[in-house]
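Consider the single chain below, provided in structure tokens and representing the form predicted on its own.
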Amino acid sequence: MRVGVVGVGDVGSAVLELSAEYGHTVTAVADSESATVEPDGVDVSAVLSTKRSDGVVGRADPEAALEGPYDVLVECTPTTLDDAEPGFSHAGIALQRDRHVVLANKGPVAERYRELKELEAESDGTVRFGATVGGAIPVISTIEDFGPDRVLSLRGVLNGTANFILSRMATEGLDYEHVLAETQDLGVAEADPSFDVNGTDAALKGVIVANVLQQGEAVSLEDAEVEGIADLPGSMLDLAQEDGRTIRLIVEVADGTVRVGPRLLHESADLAPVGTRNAVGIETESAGQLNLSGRGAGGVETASAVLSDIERLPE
């Protein structure tokens, strides 16, 4: 397929680098200030080199890429809350042109799901968003394959940064502030980690799962019950450890509700992964619980989910 990519951070860059391996041709690239469009295929290496050296991807306006010659638009701009812009508008432009959309940006699916599905219904294009939940872990596609009406609930870890912090606090007996600073030094946590540690990122993923399961009854972030880990004292983890347990930031989705908060688990539980890994249990109507685990974030990992979504698009 001809691929347009909007957003050239870690995920967008990895999509550009991997597209050829999956048999796709990148024909348009845009960041927030510039774009490159080439109907026969852009020189990906040159675009990424220019991005690193000059901070731009080309000389054209970003709108040129949105109106460019692609079959699928991959939206990788940063997630924003409330109006989910500019990601929502980017998806809307592609759908109005009857093009497919693959989202790595959680905002449009979590905050404006109903509007997004309405735009999709009026278009010949299809929207996919498997990369928004669990990175390389096929959470959304597994639910789709089983059938959302046959999935009862989902429970698990969907934020690698919070999981890394809790893992380190438990195994090393360190307090939250110490581990957070260490996590930022390692590049696991952002300079502003609030999105991860206050539970917002995990809640957005839970909301997206709820929207898939509800099939029309849209849920948004404001409907979620969210508690983060920033106020969790290290002594709580010490007490849990004495009883063979640990604490993880758990997302729970069931019956249209989304709850996120620290929960006690046995140290060896399937839903208590260590480090930045994610793990979820999907409770099904007839097959019991399915457990999935793996790398829940990272440029290449999330890009692999984006490219899998492209493979699932209709011709």
Given for the second form:
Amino acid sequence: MRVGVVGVGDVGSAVLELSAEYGHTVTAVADSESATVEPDGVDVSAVLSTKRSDGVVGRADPEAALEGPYDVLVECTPTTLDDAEPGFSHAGIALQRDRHVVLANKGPVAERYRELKELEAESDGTVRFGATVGGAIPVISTIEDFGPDRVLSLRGVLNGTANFILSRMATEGLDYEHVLAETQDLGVAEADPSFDVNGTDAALKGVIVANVLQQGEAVSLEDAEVEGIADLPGSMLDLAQEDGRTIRLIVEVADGTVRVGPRLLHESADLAPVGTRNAVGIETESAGQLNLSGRGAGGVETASAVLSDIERLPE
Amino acid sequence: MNDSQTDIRAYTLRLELVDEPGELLRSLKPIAENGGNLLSIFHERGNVTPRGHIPVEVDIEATPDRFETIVEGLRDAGINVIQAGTERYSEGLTIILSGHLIDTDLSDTLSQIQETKYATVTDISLTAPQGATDISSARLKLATESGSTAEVLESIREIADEKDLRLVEPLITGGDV
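We have the form predicted on its own; now please give the form predicted in complex with its partner chain.
Full complex below, order starting with the chain above.
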């Protein structure tokens, strides 16, 4: 397939690097200020090195890439809340051109799901967004395989940064501030970690799952009940540990509601992964609980989910 | 027809009654009305629970289905069912609270939780690393009646909210705590 990529951060770069391996041709690339369009195939390594050295991906305008010759547009710009722009418009342009859209950007799916589905309904293109939840873990496609109406609930850890902080606090007996600083030094947490530690990122993923399960009645971030882990006292983790338990930031999606907050669970529970790993339990109507775990973030991991979504697109 | 509709068994119900006239009779009504066969009543008039209630033990015969209806009927009538069959407080619940636990009157917090109809605090572990006037944390173990976990948690959320305490709830998956 001919692939257009908008957004050249960790995920976008990894999609560019892996596309050829999956048998696709990258024909358009854009970041927020520049673009390269090449109907016969973009020189991916040249684009990535220009991005590193000059901070641009080419000489064309980003619009040229959006209007460019691709079959599927991969949207990897940073997640934004509320109107979810510019990601939402990028998806809209591609759909209006009857092209497919694969999103790694959570904004449009979490905040404007209904509108996105309406645009899809009017288009010959298809929208997929498996990469928005759980990185490399096939959460969305597993739900689709079972059939959303046969899935009762989903619970689990969907934010690696918060999970890393909580597991470090538990194993090292250190307090929140200390572990957060260390996590930032390691590059696991961003300079502004609020998205991760206040539960917003996890909640967006929960909202996306709720939208898939609900099929119709769209929910958005403001419908979610969200509590983060910022400044969680180390003594809470100590008390949990004395009792063979631990605390994790858990997303719960059930009956159309989304709740995110620190929860107590057994140290050895399937839904209490260690480090940056994610783990989710999907409660199905007839097959009980299904647990999935793995790497929930990272450029290459998320890019692999994007490429799997491209494979699932109709021709 | 399956066993739950035909198989008659004996059950013991432990109730806690308010010490008021007519309470015992009122508690027997849902049993009779829902097809329970009364075998015996042990009314411990002189024995008062810590909450000032009178414990009553009732033995009945009923099918499992009817028994469930009887327990529901008793609860609907506002009668405190401590034990129904073998399911005495069959669900254990652990929570952790943090905040100005001592300044906000820990014992009041505990009694408020205790007063939520279906729970009783069975164990508490408190840690106040910075002294009693600063942030402290407590782990509470509660015994809750089967099927009432959601309700108990909802009440605890309200109590924590009111006292500005941080609450870590247990993760409850598919009905299994």
